[in-house]
Amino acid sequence: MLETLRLDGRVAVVTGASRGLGRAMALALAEAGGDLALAGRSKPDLEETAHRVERLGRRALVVPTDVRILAEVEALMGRAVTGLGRLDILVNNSGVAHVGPFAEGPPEEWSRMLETNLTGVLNGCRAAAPHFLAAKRGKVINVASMLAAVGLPHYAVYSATKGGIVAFTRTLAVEWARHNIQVNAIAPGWFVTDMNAHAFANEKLRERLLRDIPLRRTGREEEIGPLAVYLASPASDFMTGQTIYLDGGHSAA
C-alpha cells in the first residue's frame, strides 16, 4: 500500500516554494522521492528550499518566477522538463493577502490578489497543459483556503480569489478527467506563516481566531506535506475535482 504513495522518478513544480506551506509541501514531495522545480520571487529563499531538497537526496531547480505573467510560468514548465526530464505534478501555491475593510481597500491591492492568487493558478494550469495533455497524465494541486467556505471580516477579496480556485478546480477536473489528469485542491485553515504572523502575535486576536477551530490550535507546517504527497501520488488516481479542508474542523463547525 505504501508504495502507491511513492513519487520516485516523478517531477513536481511547486510555486510559492520559498517558505511556509510551499516549502513544507516541496520537502514532503522530495521525501517521497520526487525531484523539484521550485518557483517564487525570492531567489535566496528558494535556494534554501533547494538545499533542503538536495539534503534529502533529490534534485532541485531554482526558477524565480512571477506567476502573474504567463510567459514566465511557461518558461518555468520548460525549465522543469529540460532540467529534470519530465513534468508530472504541479502545485499552485503562490498567494498574497491584504487584510482590511473592503470599502477602504485600495483597488491596486484587489488587482494584486486577483492576479497572484487566481490568475497565478490559471497560468500554472495553462502552462502545464501541453505537457500533461501530451503525456495523458498529470496531477494538479491548487492551494485554496478555508476562507473559501467561511466568512471572515476584512478578507473579502482574498476569500473571493480562493473561492474562485475551488470552482476552477472542480470544473477543470471534469474537463481533464478524460486525459487522466487529476485536479484537486487543498484548503488550509490557520497555519502560522509569514503572511499572518502579525495576527497571531496579537494575543487577543489569536484567542479569537482559535475559538473558531474545534481542535483549538493552528496547523503545523509538516501536517500539510502528507496530504500533498497523497494528492500527487498514484494513491489518489480516483480522486479529482475535490477540495480538502485541512483546518482543524473550522469549516465544519
Ligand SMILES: NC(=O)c1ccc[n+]([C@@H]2O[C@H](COP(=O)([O-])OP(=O)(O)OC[C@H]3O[C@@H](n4cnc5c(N)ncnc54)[C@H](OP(=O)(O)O)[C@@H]3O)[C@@H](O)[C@H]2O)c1
Contents of the next structure:
Amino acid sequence: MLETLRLDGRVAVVTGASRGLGRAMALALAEAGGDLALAGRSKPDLEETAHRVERLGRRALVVPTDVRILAEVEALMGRAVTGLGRLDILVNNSGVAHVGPFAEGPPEEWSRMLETNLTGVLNGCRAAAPHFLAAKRGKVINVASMLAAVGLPHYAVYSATKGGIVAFTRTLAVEWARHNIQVNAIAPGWFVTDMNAHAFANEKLRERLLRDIPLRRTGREEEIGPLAVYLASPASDFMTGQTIYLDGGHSAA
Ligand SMILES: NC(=O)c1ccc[n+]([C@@H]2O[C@H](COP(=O)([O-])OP(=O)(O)OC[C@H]3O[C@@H](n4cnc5c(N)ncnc54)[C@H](OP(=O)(O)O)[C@@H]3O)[C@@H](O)[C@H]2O)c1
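Other form of same protein, the form predicted in complex with this ligand, not the form predicted alone:
Let us now look at the entire complex, which starts with that chain.
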C-alpha cells in the first residue's frame, strides 16, 4: 500500500525552493523518489537545495525564476521538461508577507503580496497547463495559509491572497477533474521560517501566538513533507479541490 506514495520517475517543479517550507517539500519529494526543478530568485540558496536533493540520489535542476512574471514561469516549465524529461507535479509555494495595520500599509506592498502569492500561483498553473493537459494527468499543490480561514490583525492583505488561493484551488480542481489533474492546497499554520522568525524571537509575541494553537507549538519543517508527498503521489488520486490545514488545530479552535 505504501508503494502508492512513491514518486520514482516523476518530475516536480517547486517554487520558493530556496529555503523554508519550499526547501522542506522539495527534499521530501526527492526522498520519495522524485526529480526536482527548483525555482526561486536566489541562485545560491537554490543551489544549496539542489546539493541536498542530489545527496538523496535524485536529479535537481536550478532555475532562477520570479513567479510574478508569466514568461519566466513558462520558461521554468520548459526547462523542467527539457532538462528532466517530463513534468508531473507542481508545488506553487513562493510567498511573501508584509505585516502591519491595513490602514497604514503601503499599496506597493499589497501589489507585491498579490503578485507573488496569488498571481504566482495562477502563473504556475497556467504555465504547467499545456504539459498536464497533453499528458492527461498532473498534480498541483498550492500553498495557502491557515490565515485564509482565521482572522489575525495586521495580515489582512496577506490573508486575502491566501483566501484567493483556496477559492482558485477549488474551482480549478473542478475544471480540470475531467483531465485527470488533481489540484489541492496545503494551508500551513505557524512554522518558524525567515518569513516570521522576527515575531517568534519576541518572547511575548511568541507566547501570544502559541496560545491560539491547540497543540501549543509551531510546526516543524519536516512535518509538511509527508503531506506534500501524499498530495503529489497516486495515493491521493481521489482527492481534489481540497485545502488541508496543517496548523496544530489553530483553524479548528
Ligand atoms: N512559515 C509559516 O508560518 C507559513 C504559514 C502559512 C503559510 N506559509 C506559506 O508558505 C510558503 C513558504 O513560506 P516560508 O515560511 O517557507 O517563507 P520563506 O522562508 O520566506 O520562503 C519564501 C520563499 O518564497 C520565495 N519567493 C518569494 N518571492 C518570490 C518571487 N517573486 N519569485 C519566486 N520565489 C519567490 C523565496 O525565494 P527567493 O527569495 O529566493 O525568491 C523563498 O524560497 C509561502 O507561500 C507562505 O505564505 C508559511
